[in-house]
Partner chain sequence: MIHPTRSRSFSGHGAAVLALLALGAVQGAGAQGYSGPKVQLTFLHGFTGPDRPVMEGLIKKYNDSHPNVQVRGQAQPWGTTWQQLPALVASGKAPDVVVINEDQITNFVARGAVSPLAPAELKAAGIDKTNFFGPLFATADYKGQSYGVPISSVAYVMFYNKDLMKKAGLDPNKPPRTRDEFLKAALACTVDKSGKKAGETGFDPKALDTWGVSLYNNWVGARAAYAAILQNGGQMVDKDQNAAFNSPQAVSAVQFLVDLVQKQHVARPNSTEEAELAAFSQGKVCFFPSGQWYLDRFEQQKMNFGVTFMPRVGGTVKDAAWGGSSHLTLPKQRSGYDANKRKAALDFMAWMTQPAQNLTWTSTGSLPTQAAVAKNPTFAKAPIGGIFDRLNSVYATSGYPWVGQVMGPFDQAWEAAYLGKKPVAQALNDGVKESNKQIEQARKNFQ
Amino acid sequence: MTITQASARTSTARAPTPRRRVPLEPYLYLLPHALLFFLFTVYPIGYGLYISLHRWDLLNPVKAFVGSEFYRNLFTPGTPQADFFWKTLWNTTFFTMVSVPLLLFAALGLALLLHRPIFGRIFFRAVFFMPGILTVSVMGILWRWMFDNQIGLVNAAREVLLGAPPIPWLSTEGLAWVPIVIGTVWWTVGFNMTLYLAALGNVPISLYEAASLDGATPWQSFRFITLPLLAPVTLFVFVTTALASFQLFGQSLLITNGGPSRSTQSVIQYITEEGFTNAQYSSAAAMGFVFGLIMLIFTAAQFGLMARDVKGGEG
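For the form predicted alone, what structure does this chain take on its own?
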């Protein structure tokens, strides 16, 4: 071994290993969001779970640990919590099953009409979108007045045009859903319509021209070109609309107040009643966690559909 090789090996062996420096700047940028996320999400969830496992009484400083008692009440037939919770959950599910298809088809139909070069289409787009800027309180009061049993505009129009007696919309089970569903569709269809209009604007016109040259009818062009290209937007609209419908609260509270006989009371409305009206905070917290778990399962299933759709589109 030569002197040069030995000195090179010695210098290589003595060379210090550079220490990897961890940058702190990205974590500093994330710190404000992390603090807010912990303060307004993680801490309330943990505190709510703690409340659901204790007998919570604001006037009693001692909060007795009861474990899963309030969760068991929800699955024990005959208890008021089980009866009302599952009844209102079914009410919410029924509203979702009725309102979501209406919002999908109405939004798509309006988008197809207003995508055409018709006179005043900008005006009509604004007209259908503007109800969405109203608050739920304004919307609820408006549709409660529209379907009032005695002085409502709907009953007045029936009496003037048809000579028919007034219908007790708000005090009849089944019919009480009519103003809630119609009002919700009128209130929120504009947002979905805007999504469809944006998606229709991205469909290449050359596809329709090629289909026309091949002798395709308008229905065939819609079925084999428009609908497949709108599938991702349709799935997104379905997921977001379904999640929003499961959060039904203001419409049923303001239009029917959950009546008659709790037939239109939503599950969130009942949880609010249990906590803030009946002062059963532990029971309300347990209901909130069970409902949240149901929503989590439903959301996971929807995201699974979206992921499968994306993979299918890539293939």
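By rigid core we mean the largest C-alpha set that fits within 1.5 Å across both forms. Positions refer to the first chain, counted from 1. Bear in mind that the values here come from a model prediction, so they are computed numbers and not experimental data. What changes on going to the form predicted together with its partner chain:
Fitting the two forms on the rigid core leaves the C-alpha of Val62 displaced by under 2 angstroms between the two forms.
Switch from the form predicted alone to the form predicted together with its partner chain and print that structure.
FYI, this one's just the chain on its own, none of its partners or other molecules.
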């Protein structure tokens, strides 16, 4: 490789040919990734689209073209798909709306606390980060046990400390979200906290010194120095957390199995059910595309809004 580079350099330096050949080398560098990208991203997406437009089953030699039937199902009231796809999509959206602010503010709060040189801060950083290394199954079972209707620690604590009767967390619509949201925050807040800690470390101390000379209160320093300088990382945390929340699957599957009455079922769990429990692959593929499209629009909108904010913050 070095020889090729060297000879290429000398040849262009000595006698530049009037028309250069298309350089092959950069494309060779790109090739491995491009191959994998086409094989594992472009091709599956195309094949998925094919599946969603046909009545598809691997074992059925006839894969009849049905056009938009499975997409229309989603918009025809009364079909199971229309009922449950939008219900579970709303569930997922609700979870995102509740969990994202919590994950954002909790992470920022923890980072601000642990950025200061308080006693044992390394220990606490580790404590808050550690749950994130657990698998979703461990986390799910743990929180299901904590909030169990009869034997859960939460109900036991309520009884001992408050003398209050147990609450059937896992089988009450609405309340069933509590273990899922708390569990998710406990599980993933450490990662966001670490991002904020890194960003806080990059804020120049001179800015705070200048501000204190000007007589700024701590709140003013935070509001006009820290927060604007954290805007890029906030955008990043917001977008990644929102996308991760939309992909809710394991937590509600393990803690409530989507119950009661599908009230905590996530849209991905429903798509999985349609595909692999009901063997309706085409229908599941169509739902996957609609969900993917919604996510794309959502992400684009988020980037658009937040990018403007970031610019505004810096300007």
